[in-house]
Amino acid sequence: MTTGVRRRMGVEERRQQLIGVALELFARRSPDEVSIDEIAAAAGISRPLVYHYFPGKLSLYEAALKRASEDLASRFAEPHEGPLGARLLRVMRRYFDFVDAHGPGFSALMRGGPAVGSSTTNALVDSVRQAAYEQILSHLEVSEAPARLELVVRSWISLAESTALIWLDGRRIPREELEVKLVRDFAALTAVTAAYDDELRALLRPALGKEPADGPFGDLVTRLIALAS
């Protein structure tokens, strides 16, 4: 018979454990509603020991949200293989996987609040948006976006955020439907802008011209033609 002995963690290992515990709690409730006492209890340590590793409640929240923001930003990375619509659909599925798993924390982070409204956490949100923006441009094979294309892409990223937040409030629409809708929204936004901008039309034609008729972009075109007829 062996006797279990609790292993002493190193400083960085303990910090990472506390960050992980905080993220698990944020997945169920808003960061503002989670206390240091709860985090300490879940980690199996005392409240003073939490403050040994993090100088204050906000610093722990910021560290946890930094990890979450890096995870969320990574969801936009996608191999440049296959039609653009299919790539964006895979991205949206991973995006909603994150939203689904971290609902309260995602909602609090995007909407702001006393615990997450610091300049640090605001910068984290901006870093996710910038990572998404750069990934979309890379899939369009555009290194430097004209002003109108930048407006379209950043507007679509904001639309994805707003859609996810609305979905979290009751989940009244199947997420799979919203994932496809957002891909079609991207196609619609770019098409409307390109229809009145020769430069943008030339930039987008190589990527959009490869879309199959049965993909999310092609299906949208078919339905729009039917609507107008």
The other form holds:
Number of protein chains: 2
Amino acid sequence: MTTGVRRRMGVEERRQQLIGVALELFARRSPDEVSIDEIAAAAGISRPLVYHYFPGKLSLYEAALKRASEDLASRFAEPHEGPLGARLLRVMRRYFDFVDAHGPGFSALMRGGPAVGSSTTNALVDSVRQAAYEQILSHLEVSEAPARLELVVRSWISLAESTALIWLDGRRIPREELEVKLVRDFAALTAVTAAYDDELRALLRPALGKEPADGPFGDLVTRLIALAS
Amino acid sequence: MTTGVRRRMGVEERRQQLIGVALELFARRSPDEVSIDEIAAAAGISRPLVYHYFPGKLSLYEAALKRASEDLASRFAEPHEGPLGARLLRVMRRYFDFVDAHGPGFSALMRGGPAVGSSTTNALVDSVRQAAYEQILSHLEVSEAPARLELVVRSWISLAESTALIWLDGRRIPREELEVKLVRDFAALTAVTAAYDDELRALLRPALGKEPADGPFGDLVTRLIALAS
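Write the structure block of the form predicted together with another copy of the chain for the protein whose form predicted alone appears above.
Everything in the complex follows now, all chains and molecules, and the chain you saw is the first one.
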């Protein structure tokens, strides 16, 4: 029926197009520097038509953030196969791919830009953190985390966020180095807590006992022992 | 001259009183749940008089945040004497004293409550982080931090923030335990980077070489070696 005729986009299709255009612009400049006029121009439609699909910039921003959050959360999914250190390293690579692709938008969101503090924005950021937390527990083969394990995992997630933000601010350290560093940080922070907590040590032994000596966890132990002596 | 007469407060004195009253209320409930009416009532003055000293609630909130920021930053000051681990532990105690005293206000600020994202608020939070960063460098006896040391210190500061926030959410782990944990986390994260970085190892040797075997750093090393074997 539409052959030879320039097809008009449906409502949902147009909304998805505008979200994609907005995300591309937010990947190059902070969202508070991007106007609805620019988004309209990049999408090839008029400014009033943008408002037909999104009542205001905040609504478009939140829709874009929702898509980006789902994208990021999906990158945490990793098969339950092979050593834990190697699995976490693959997730860190995909995490930095995301951060790299969304630099200014990611910084603005995490450092306090437009719409920060809105309940929708906070809920989306929290949903990504929760997805990361649940993935990590599932790989550690733990269903109910004791308070100290929950603290280690959640505070490491915030360490990963701040590491990514510091990286974006000047990119002075190669991202590949930081991906491995975050895996080692996870091992070190878990070990610090496990060193003083019998329950946690027993809980993590099945998962961590399978780590190879030449993986990122094993190599770290060897080097730390050398450093201490 | 004022003997026997109820003295009227000067402008600056009244402003300071209102800031103090606001901080006391924000220590018990999130700032967005505290009204100007309540602040006026607690200060024993009328609502219009509050607006005489502060044009709006945001302005009073920012003034309260400024005082709290200066208070917190002043707690990072620590004499350059004795082992580093013990110094950092004393700072962590004062940090948790602050967090304990300002719970709901601290959570609301760091999680995204009222005025989050305002440039004044962001600048105050950043100024506290910068004060913490500079104090730590001075204790490590480093004047110009290489990129990897800056990353370790700044990302540990964010770890301390998230640890405090998680503690406030239910207080399921004794704060004394978390104060020591954060000292050990600092040692562990620094060691993870130093284990792969000759420059950092050489830079930190003078300061860390003075740590006693029975301090929080030394004890951690002993336990980690036992854990690894």
